[in-house]
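One chain comes next, on its own, written out as structure tokens in the form predicted alone.
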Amino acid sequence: MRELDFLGATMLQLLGGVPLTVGLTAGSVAVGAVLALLLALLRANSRPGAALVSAYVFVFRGTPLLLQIFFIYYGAGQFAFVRASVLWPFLREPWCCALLALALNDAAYASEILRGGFAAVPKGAVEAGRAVGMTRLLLLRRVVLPLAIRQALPAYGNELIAMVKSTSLASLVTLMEVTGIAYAIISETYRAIEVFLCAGAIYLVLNFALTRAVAVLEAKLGPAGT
């Protein structure tokens, strides 16, 4: 009977840091797909652009997430300059810190899945679209972006349960989401099998739901929901 209490308190500890790690998972994502849009469109219409687009998604896919994180939330302040700017009230608070570190990791790996679903769009229904008459942006809005999205969509949903998971390292920065409260946790009672098992409960549950999520837009924007 202690040891179902014991769950029982720990997983609702664990739940009050279950806000923090959707809030984080959101905004990194929201910040992350404009930018990765952004990059697959210079990389697709410039070639200075995508040498750029390819030096940045070398740097985040090629370094830990981690040390990103780490070099934003520690490195930023060593700079004098940063910290006379109008960024460092930003750039001071962690959850800000996690969130742009999470955010620009997210658009490195976006950015080529993307470029995939841009690669796959077929050239029959670009040229469809210039046919009648649309304009380039038009093309890109009407034609190209929603079939590069249908395309990428189960590519980026792997990426979304990547994000979830990786908010965990938020915790390192003192933020006190689901991993974080886990640590506290285990500090005070070193119970560390119990509650690293409500916390991978927690994330598994969150991924399920993505997932569904995903399935279902997945089927919406196919064929057969069209």
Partner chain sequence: MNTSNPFVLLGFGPNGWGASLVAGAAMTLAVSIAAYLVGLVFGGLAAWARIAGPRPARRLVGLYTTVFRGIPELLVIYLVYFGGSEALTSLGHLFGRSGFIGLDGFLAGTLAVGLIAGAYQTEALRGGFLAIPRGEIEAARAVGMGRLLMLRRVIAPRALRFALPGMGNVWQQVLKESALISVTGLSELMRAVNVASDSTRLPFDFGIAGFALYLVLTSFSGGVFRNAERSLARHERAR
Given for the second form:
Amino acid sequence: MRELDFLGATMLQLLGGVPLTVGLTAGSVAVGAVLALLLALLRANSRPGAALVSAYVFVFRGTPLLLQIFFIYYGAGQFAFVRASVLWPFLREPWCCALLALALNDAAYASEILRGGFAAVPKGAVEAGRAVGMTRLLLLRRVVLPLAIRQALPAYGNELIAMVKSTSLASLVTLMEVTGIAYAIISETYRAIEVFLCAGAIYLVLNFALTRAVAVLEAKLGPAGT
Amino acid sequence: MNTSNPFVLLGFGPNGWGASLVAGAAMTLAVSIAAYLVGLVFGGLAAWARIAGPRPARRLVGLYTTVFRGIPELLVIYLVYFGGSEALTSLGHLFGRSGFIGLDGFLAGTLAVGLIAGAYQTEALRGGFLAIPRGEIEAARAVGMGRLLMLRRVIAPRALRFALPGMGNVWQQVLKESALISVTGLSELMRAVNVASDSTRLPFDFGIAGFALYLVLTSFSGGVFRNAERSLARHERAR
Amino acid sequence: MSEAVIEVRAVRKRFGAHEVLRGVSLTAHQGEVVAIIGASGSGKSTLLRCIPLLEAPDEGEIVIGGERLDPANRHQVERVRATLGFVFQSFNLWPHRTVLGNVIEAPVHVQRRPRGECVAEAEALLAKVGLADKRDAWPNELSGGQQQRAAIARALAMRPRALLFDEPTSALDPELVGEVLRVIRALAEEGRTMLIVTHEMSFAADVSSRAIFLDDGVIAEEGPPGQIFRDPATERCRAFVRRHLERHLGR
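Form predicted alone done, so how does the form predicted together with the partner chain look?
Below is the whole assembly, all chains and molecules, this chain first.
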């Protein structure tokens, strides 16, 4: 039964990394969502804004997340003025850098998803809102956004799972989330398969919970637009 | 004393890192192509099993795509790299080969990223198959085509045409995931950027160079896929 | 003469090189039911959409309840739109709200009336259009005829001073047209001010108090329904009405 003992002990150690994995995901997704909304609105409302946003999306979707994380974590510190600035205590922290990189990356993907959602809002629904005298803000809040979000939700659910997976890269800037702990155990014990099974199970459970949550939200928001 | 002139730094002279970055980019391209091909094999087999296989095979494919699309890529790379001997030995048994098989970064990276790519490729190929209008298959049956002929002349080309956008996405993903193979010490682009950054203490400059090189790779190869899509769809009228 | 609710004064509207409305004027008084007929492309839908400024006229004026609309004054336009009920050809229900949610949306959020009061009134309106049992259904669960009746309830919930119908039965399967026309007829009999763009000639002849024949962006003929539908003065109107009545009888 030594095998089971090892699996149990490994699992226990790995579970210690779950709060950090979940925290990084929640934090970066929250910041990313706000950024994505701003990007999507900027893109829709001005021509130079649209060019800026597409350049942003091009860079963040066209390069590896690992490079983005390293660039923020190591790259910023190259300059004396950054090291002297008030932001330095934050930019020195791997937690802040990883969160920032993840959020910026998520924003690029999520803004594209949201753009697809906006494009799918039925014209008639917007027209009906105008016809009853809705202001532009009310129309956005009560008609356009709910429909765009509802439409984008399935794709956004996939993006959320991608973000859970992406937090594993934080381990490469010293953060001991689930994958970081897994690496430490593997390099100590050389039992990659067992550790993989335990860590993999944790991620699959997290993904399953997220998928369920999105499904519940979809049901709550009603059917997708036609 | 290191120079900080970017033209010298990124150049190909004795103090320049240009050659090493370009070599890294070439390695990234090589390992990505290898991984993509591995993924194509896995994905092709899995999609076939998913569409036409018996129930246990379909279950197995479901497990494969769920696991390798749901678990962090880095973890898969650790599994293959560190558990390489274990995994490869059992895989060797599967192909009738016994004994220990050594593993280097390129091989481990190719296999790991290929396994992941295969899981996504399965979905892309299956989606392509499902998108074929039923009538086209019926028409093939009506003119008396056999199963194999139909697969070769109708199903494969049509499925490819519908699967190609998804297959292009898988390629982009592979190209970016290949950066994670740097943890095995393989000198691909990400590693070349890291080495240059550490040696010169100019992580910002080399980070920018890394962004530029990756963007060249992703946008150039994206163009290749777009051309392929266009040429496969060339007979179709715009609707 | 009673008070003018809607006045359209010399409105012109062009889309690109094509001038859809070439100087149209019309007035709808309190309690009048005005039928607007004409061939496809004659500009009748555009004319109706110009009234709540869903399309901005290039020239001319829209006056609602004596108030001249200024397209640049968004606040005024929104306030006035809330006093008109617009029923679309394609229903345009909000797919993310239930039937009840659609009906109370604008009263609660645009007119800011108390929710409870709006719900009670919405339920009465749904009963009136025969959808009391569908209050919690989603729009995509309804037939076209039911969707359009829900859309009419939604328009009525604003307590509008006039109702504008833009081909309300054109998107419906033939067997669903009747249920919608019955609801509109009942509203006409209540003495509501209504403008109806429609291809249903016999229905228009029946419910309208005045009819307008629009031809190539201008009003070619206008008068009591007895004249327009039975004894038109112009040859084009005569041909148009005959064609549509025949099609209706042939069905």
